[in-house]
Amino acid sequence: MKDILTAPFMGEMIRHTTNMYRLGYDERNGGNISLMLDESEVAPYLDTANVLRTIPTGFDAAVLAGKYFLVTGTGKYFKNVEVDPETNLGLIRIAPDGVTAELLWGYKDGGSFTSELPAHLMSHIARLSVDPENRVIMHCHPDYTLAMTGVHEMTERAVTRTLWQQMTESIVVFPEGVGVLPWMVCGTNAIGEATAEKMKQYRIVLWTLHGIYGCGRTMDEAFGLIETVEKAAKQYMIKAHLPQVNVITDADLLALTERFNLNYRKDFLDL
């Protein structure tokens, strides 16, 4: 067997968790990531028949039975993933019963996956129903997006329009807009179900006064979505109190959609 720490998927997870902590997106043990893997990616590094232990998932994910996931651990700090990945990460497989995760590697201190794994699994299911190539669910707490949810009207149309108007690339990167949820208790199936429902329409969901749920086909795509939303939110928070001399108009946004052939939320523009 090859050393799992040399696996490309492991390198991706380590790079992203380290970078997200550096950027302040995931303070303390805040935030979590799950990366869905194919057996062909895992088998060169692990004996997939060797189950170390089983852990209840807290959710019936039978539709994902047999799927492999690399998942950040509960109570773990992103800053520690780089120095001790085997403690702070785990590689699991969803058992045939759907309510059990089979641990194949990691959580070596006896720990477990993030408490938001049910929300992740629900969102994976939702995204796979509209994009069979989706593989990543990423949750974090970026400063300016959090601040924006405290002072801005929290409807999908209003938030999306504001983010689109902040910088040219916004509508290009997330033409479908962003989903929005009111404040809810985290770590519950209720917020997971609500997020998953939004994920059928949006690749980004804002949790008011909590953070962002993003998804993608790759780690780069999921992170790229999040950092673009955060950059736009930063622009808004920096200049919201100042007179707006130059703005991106709805006509400008329409021109961008035509230039880049975007499938965008037409009802989010006033035309």
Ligand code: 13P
Second form
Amino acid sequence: MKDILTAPFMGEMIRHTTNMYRLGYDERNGGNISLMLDESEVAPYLDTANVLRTIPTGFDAAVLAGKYFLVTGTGKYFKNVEVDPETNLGLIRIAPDGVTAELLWGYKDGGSFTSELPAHLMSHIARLSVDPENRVIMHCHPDYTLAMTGVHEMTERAVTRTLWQQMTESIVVFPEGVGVLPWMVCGTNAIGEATAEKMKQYRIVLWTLHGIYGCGRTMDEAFGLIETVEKAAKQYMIKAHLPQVNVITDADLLALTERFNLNYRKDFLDL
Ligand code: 13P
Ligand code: ZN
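Same protein, the form predicted together with the named molecule this time rather than the form predicted alone?
Zooming out: every chain and molecule, the one shown earlier first.
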């Protein structure tokens, strides 16, 4: 059996949690990540028949029965994942009943997966229904995105338009726009269901006065989406109060969609 700490998926998780902490996206225990894995990726590193303990998922995730996930722990700090992955992360498999997670590795101090597991697993289900290659759900609290949700009209059309107008790359990276939820209590099945509903349409969902959810086929893809939204929100927050001398018009955005052959939200442009 190979050492699980040398697994490529472990390296990816450690690199991203460490980087996101350093970027200030994940204060204290803020943020959580789940990475779906195939049995063939896990088997060289773990005896998959050896279940350490079981933990209730809190909802019916039977659609994901038999799927493996590397998930950040609840209350755990991203900054500590690198020094102690086995305490701050866990590798779980969804049991056939769908309401139990089988712990195969990690949460060494008796801990558990993120309190946002419903939002993660429900979002995995939603994304897999539109993109069978999706593997990652990533949540964090980046400053400028969070600030923007406190001062901007929170409709999908308005937020998307503003983000697209901030910098040329926005519409290229997220042509479908961003999903938006009002403020809600976090860590609940209700916010999980609402997030997953948006994830059928968007790869980015903003939680008003809380943070952001991103998804992707790889960690790079999910993180790349989030950092692009954060960059655009930063542009907005540092210049919205100043006279706007040069702007990206709707005609400019349309020209970008033609140049890059983008399948974009047409009703989000005024043409
Ligand atoms: P967890 O520590 O349970 O992952 O919660 C952090 C968070 O960001 C809640 O939304
Ligand atoms: Zn959060």
